[in-house]
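Presented below, as structure tokens, is a lone chain in the form predicted alone.
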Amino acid sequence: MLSTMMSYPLTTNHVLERAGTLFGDRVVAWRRPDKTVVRHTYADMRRRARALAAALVAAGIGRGDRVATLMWNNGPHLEAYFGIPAAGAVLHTLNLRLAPEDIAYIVNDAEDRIVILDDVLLPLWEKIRPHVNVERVLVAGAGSLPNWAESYEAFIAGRGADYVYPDLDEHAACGMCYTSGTTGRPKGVVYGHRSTVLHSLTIAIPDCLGLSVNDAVLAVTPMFHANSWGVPYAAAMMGANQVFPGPHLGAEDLLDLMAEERITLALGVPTIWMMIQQALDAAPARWPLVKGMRMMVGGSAVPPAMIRAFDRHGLTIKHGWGMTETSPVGSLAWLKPQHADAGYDAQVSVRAKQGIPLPLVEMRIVGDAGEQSHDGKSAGELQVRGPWITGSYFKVGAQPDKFTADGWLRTGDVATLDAEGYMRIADRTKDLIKSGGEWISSVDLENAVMGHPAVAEAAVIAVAHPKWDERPLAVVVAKPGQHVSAEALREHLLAQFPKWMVPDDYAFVDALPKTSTGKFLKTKLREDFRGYRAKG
């Protein structure tokens, strides 16, 4: 027996129409490179996205063709989020922080036909251009253009008023993003209309981000990385104001924007929030932020000390986990009723975990002997599946080192699940430290080191040891104007860990290398300290 429900395809075109017609007066604002603020409405965004779709179709872009963006977080990029899929094409966001040769590889692998880029990124594209073969380059922004580029505004001008959306299968591709390529060549993950709509609906629910028409959302997380965690789609679906910083990512610039636009939800990686925390600690009364402002934080583990620091400022961190392969949000940390009377320390401990799987997402922990118990202690590889989890990679398929025989994604994260369903990442498989036959989590040590009041950032890597094979080395950045010694850090850690886990070695640096998405770049640290030998 089948249901009597209508067959209604879930597509991003529905989200675009909903935003532009039901919430047409809500705001899309962004900072230009010169720091002036541009303000559009969702009605403007709908009109311009439809114009882009019509122009792409007129230019010969067909269903499934890839149209790339090389752009900061701004209004034209949001138009591309909707306008490219509205043409039946595939939005391919390019990571502007990669090396030109890596971007060129990705453009060629994806077979991009058209590229839309910000005018301030013309110098970057000049380095890429000789190595790719795209048909047209559209430039958003003012200023003169080289003879090989076209004006984005001229391209969309006068189009879209009578545009008719193509009939799309909800499983058709609407976007794609390449993995970071830290363990090999980047691989393409292709998102579908259905998976994107389901992801947007789910992250908007109360226990996730609690998005509503009354919110103002600041996306600091790059729109070129995993759809800015899917929040631009979810915010448009709910009619929330959307605010974008453009290329201005300094702590004071972001805090000014949060105050001016009355932001209620902001999203970014921990390194961004470390800068903001330091600025707030130095001048807590300078920025009149909305009390209770929520912050979605992901990309790497959030130190409990950071959660406590923002609580003191009346701001709330919601910790999550995800990957390019998971669209990307797979879990978020929220408290259950039984935590209400557990005490503040216990609540922070729960909030510092990577959280509960989102509805429709399944998780399991698999060790050498099979699936592990959900006891919060038994660690193994985190494996996931669900309607917005990729089942293969573009062109290369379902590689056995990335997918199990029964269809689960192998994340490469070492994690635990407890009886209440909370997942905690212990480490990446490649970042675990094996000392004297025992495993040490670099993530746990990093979070503890960053809990020291004089420490801004810290990363922990394995270095060779003559007796124990490997020992942890803590690479530390002190807060501006502060000093911390190796002895002080060791005493700080001995209060939290058994002696054999605590590093004997500490290196103090001015800055830590980071990936294009703000994570600590441990491959570079391991290279920098390749000849280092731990104290014997």
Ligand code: ADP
Contents of the next structure:
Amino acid sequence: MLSTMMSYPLTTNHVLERAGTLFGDRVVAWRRPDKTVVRHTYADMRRRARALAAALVAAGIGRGDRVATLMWNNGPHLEAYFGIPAAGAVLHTLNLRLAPEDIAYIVNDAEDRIVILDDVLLPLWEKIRPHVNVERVLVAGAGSLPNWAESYEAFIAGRGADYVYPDLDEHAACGMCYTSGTTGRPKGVVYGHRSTVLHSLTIAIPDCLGLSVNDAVLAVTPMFHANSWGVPYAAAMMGANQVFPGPHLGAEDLLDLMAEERITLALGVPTIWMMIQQALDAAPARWPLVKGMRMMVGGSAVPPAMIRAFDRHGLTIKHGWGMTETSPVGSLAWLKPQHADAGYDAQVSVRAKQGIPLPLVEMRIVGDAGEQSHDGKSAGELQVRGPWITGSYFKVGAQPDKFTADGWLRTGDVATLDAEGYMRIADRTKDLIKSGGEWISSVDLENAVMGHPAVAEAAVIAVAHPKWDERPLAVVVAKPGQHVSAEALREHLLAQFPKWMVPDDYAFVDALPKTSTGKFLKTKLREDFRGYRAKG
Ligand code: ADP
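Right, the form predicted alone is done; let's see the coordinates for the form predicted in complex with the ligand.
Expanding to the full complex; the earlier chain stays at the top.
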């Protein structure tokens, strides 16, 4: 027997209407490249997103056509997040930190028909343009335009007042993002209206972001990668103010913006928060208005020392895990009632885990001998499934190295699950270090090295060793004006790990190479240290 419930499609158009009509006076603000702050409301955003949709339809953009963005986090990008799907088309966010040839490959693979770009990114597009075939280039912002580009403002002007949304299948595509391609060519992940709405609802729940109309959200997570963790949609759904940093991602710029806009929730990868932590450590009383803010941090592991440092500053980190393929949020670490009296140290170690799967997401750990037990110790590959987890890649389909025969996504992460339901990442499969037949987690060592008070950043990679096969090498950046020795770091680690796990080798550098999304770029580090001869 079927239910008597209506068949009501879940679409981003509903979210747009809700934000623009029920929360029409809530703020959408962003920093321009010249650092002035522009203020709109959700009513403005709705009007302009509908204008964009109408203009796209008038330009011949049809259902499922890809419209790309090459933009920083700003108001026009939010309009594109809603306006492109409102035309029945697919928002394809391009990662502006990739090399021009990689962006060109991605534009061609996705067959983007139109691209919207920020005026400050015109020089980047100049390098991509000869290698791609897009029909129209729309430029947001002031600035003079080359003859092959059009003004975004002129494109949407006067449009959309009577715009009627197309009837959409909730399974239709609304967005698209390419994986970073650290292994092989980047692959397209295609988000749907339904998956986006369900993801938005779920990340808003109290035990995830706890998003409400009373929040003011600052997404430092790029809108050009994995939908800025889905927050632009979730915040609009709840009517929370949204503030965007534009291209200004320095610690002091971000802290000033957080204070000025009374931000209650900010999101970013650990490397951003390391910078912010250093700025707060250097001037603890300078930004009193940021106290009480909560931060969602993920994309790579959050060192427990960082959780403690922000607690001291009165800011709370929530640690989450996800991937481009998982829309992206899959799990979040929050405390259960039984941890209330467990003591601060125990609480920090729970909060430093990658967390409990969100509702509707399933996780399992698979080792050589099949599914592992949930004992917090038995490690294996993390596999996930759920309504916002991709089941294949654009054009490529579902290759067996990425999906199991019974329909789970193989994440490439090595993890454990414990009896309380918390998932903990040990490593990426390719980053694990195999020393004398035993596995060493680079993530655990990195977290511990970054727990040393004089260390700003650290990454641990495997280097070849004649006897042990591989040994860990810690590549360390000291905090400005501080010095730390290899001996001091070894002592620090010996207090926490068995001797065979502790690196004998330390390299001190000025900065670590980062990926386009701000993670430590271990492939580059491995190249840099290819000829390195481990001690011992
Ligand atoms: P890429 O790393 O390929 O740019 P993603 O942004 O999709 O693309 O990254 C997903 C990967 O990032 C995960 O598979 C995992 O290895 C890592 N990751 C994400 N969140 C965390 C976290 N909280 N702790 C450790 N690793 C994480």
